[in-house]
Amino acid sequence: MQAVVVHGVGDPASIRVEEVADAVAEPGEVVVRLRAAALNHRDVYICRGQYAGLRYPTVLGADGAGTVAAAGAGVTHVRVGDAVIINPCLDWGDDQRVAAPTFRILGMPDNGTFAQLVTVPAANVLPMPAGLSIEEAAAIPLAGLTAYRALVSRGALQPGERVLIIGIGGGVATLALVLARGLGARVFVTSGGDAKLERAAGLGAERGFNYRTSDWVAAIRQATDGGPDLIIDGVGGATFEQALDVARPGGRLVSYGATTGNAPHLTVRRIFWKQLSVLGTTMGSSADFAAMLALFEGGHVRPVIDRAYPLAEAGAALARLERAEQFGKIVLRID
């Protein structure tokens, strides 16, 4: 089969498709014949050597959708030919609050979805939601699971609440926007580019704020009558301090990442004086994944596709992601 293999630290744009041994199904596993896969920042980080537990060579890719090509012994809930979507969260465990020590994400160390075939535990494949294209289905798993758990399982979002999504444009942020709107929230967003703010408005964002050209903290406080009820942040860095500043008293802040690093300064009194709940989240449980998928059933809520590339152009796709040029998910089409 063909696959995108990373053999060591290097430039993501330089990776190539190569021939590798076909995936096989052991007992309790299935092989999925992939028709589409989607990129995540972790794919870039793995190429750059900036991810924990690096192991090479590895086939990149956490997200994918396709059909069951083979099923190992003991697999009964899916059959060959079924259209499925892959839950990339492996070995979460039984505790809904936190992942087990064996938790990992598909696509390193386990071979991932940038390939024609992939082997996964049978429990990690679910029926593909009706009403979505194959590219839309592939775009959902990692970012959709992260966004859902941040909004619902950790953020306890309620209809009518004001949600601020920091750094609109990335996969998790755009899926958080469409999910929050689907759940009846009022959504506000920030970005460093007006074009992305305009795209967000087209998806239902009530207001957008350019953090490069405006005093966005003051503007959001005014627009939300004292601050958002819930803030979703994957940026970290100095923005995390500003997020604590903009939050309304009694509000919640959920952090799912830190693309700009750690906060250089943190005013702790903002947390206790404003009675804030500061919550962390990473990926999510199987129950989270099933509940998230249900929101996409019928195509009433849809992920945003930035651009689709053939598998052979995975390097160009990763380069676009690394340059932060995307709005939504970048997808690979797989023959």
Ligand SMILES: NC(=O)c1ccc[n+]([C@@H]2O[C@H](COP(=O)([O-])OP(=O)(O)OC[C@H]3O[C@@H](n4cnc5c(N)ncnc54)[C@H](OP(=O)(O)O)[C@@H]3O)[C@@H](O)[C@H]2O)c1
Second form
Amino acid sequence: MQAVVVHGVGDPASIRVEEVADAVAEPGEVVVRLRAAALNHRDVYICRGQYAGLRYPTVLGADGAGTVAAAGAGVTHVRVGDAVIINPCLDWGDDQRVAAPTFRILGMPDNGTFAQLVTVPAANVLPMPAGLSIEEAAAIPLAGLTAYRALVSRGALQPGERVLIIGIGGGVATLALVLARGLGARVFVTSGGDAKLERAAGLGAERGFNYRTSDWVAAIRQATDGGPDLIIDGVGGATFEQALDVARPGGRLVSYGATTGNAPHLTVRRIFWKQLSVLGTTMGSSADFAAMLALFEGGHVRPVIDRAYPLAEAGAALARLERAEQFGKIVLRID
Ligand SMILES: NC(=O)c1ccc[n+]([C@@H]2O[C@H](COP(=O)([O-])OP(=O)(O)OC[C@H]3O[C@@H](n4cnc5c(N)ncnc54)[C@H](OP(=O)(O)O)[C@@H]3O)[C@@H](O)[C@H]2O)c1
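Can you swap the form predicted alone for the form predicted in complex with this ligand?
Next comes the full complex, and the chain you just saw is listed first.
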């Protein structure tokens, strides 16, 4: 089969497709013939060597959708030919609060989805939601799960609440936007690009604020009548201090990432004086995944696709993600 394989630390743009042995299904496993996969920032971090537990060679990619190509002994809930979407959380375990110590994300150290075939535990394949294209289905799993758990399981979002999503160009951020709108929230966003703010407005964001060219903290406080109820943040250091500043007293901030690293300065007083709840989240349980997929069923809520590349152009796709040029999910088409 053809696959995008990481052999060591390098430039994501120079990654190539190569011929490797076909994936096979052991008892309790399924082989999925992938028709589309999607990129996440972790794929860039893995190429750059900035990720824990690196193992080489490994097929890159956490997100994918396709059809069941083979089912190992004991697999009963799917059959060869079924259209499926892959839950990239391996071994989350039974605790809804936190993943088990053996938890891993598909695509490092286990072989991932930037390939014609991938092997996954049978429990990690679910029927593809109706009403979505194959590219849209592939775009959902990792970012949709992260966004859903941030908004709902951790953020306890209520209809009508004001949500601020920081750095709307990111894959998780755009999924958080469509999910929050689907859940009846009022959504406000920040971005470094006015074109991205316009795209977000088209998806239902009430107001957008450019973090490069405006005093966005004051403007958001005014637009939200005292600050957002819930802030969803994956940017981290560059804007974390301002995020705590803009939060409404009694508000919640859910952190799922730190694209810009640690905060150089943090005013702890903002947290206790304003009675803030600062919550962390990573990926999600099988129950989170199923609840998230249900929101996409029927196609009323859809992920945003930035661009689709053929599998052979995975390097160019990763370079676009690393330059933060995307709005939404970058997808790979697999023949
Ligand atoms: N915890 C988890 O389970 C989990 C899951 C998925 C991702 N993550 C992490 O979450 C982060 C986001 O991932 P992603 O793939 O969705 O998006 P991403 O590609 O990392 O982009 C995030 C956005 O951050 C904004 N940004 C970049 N530099 C900035 C700066 N200096 N100041 C303010 N904003 C800036 C940009 O927004 P604009 O383009 O709008 O300007 C960019 O599009 C990553 O660090 C990733 O590793 C964590």
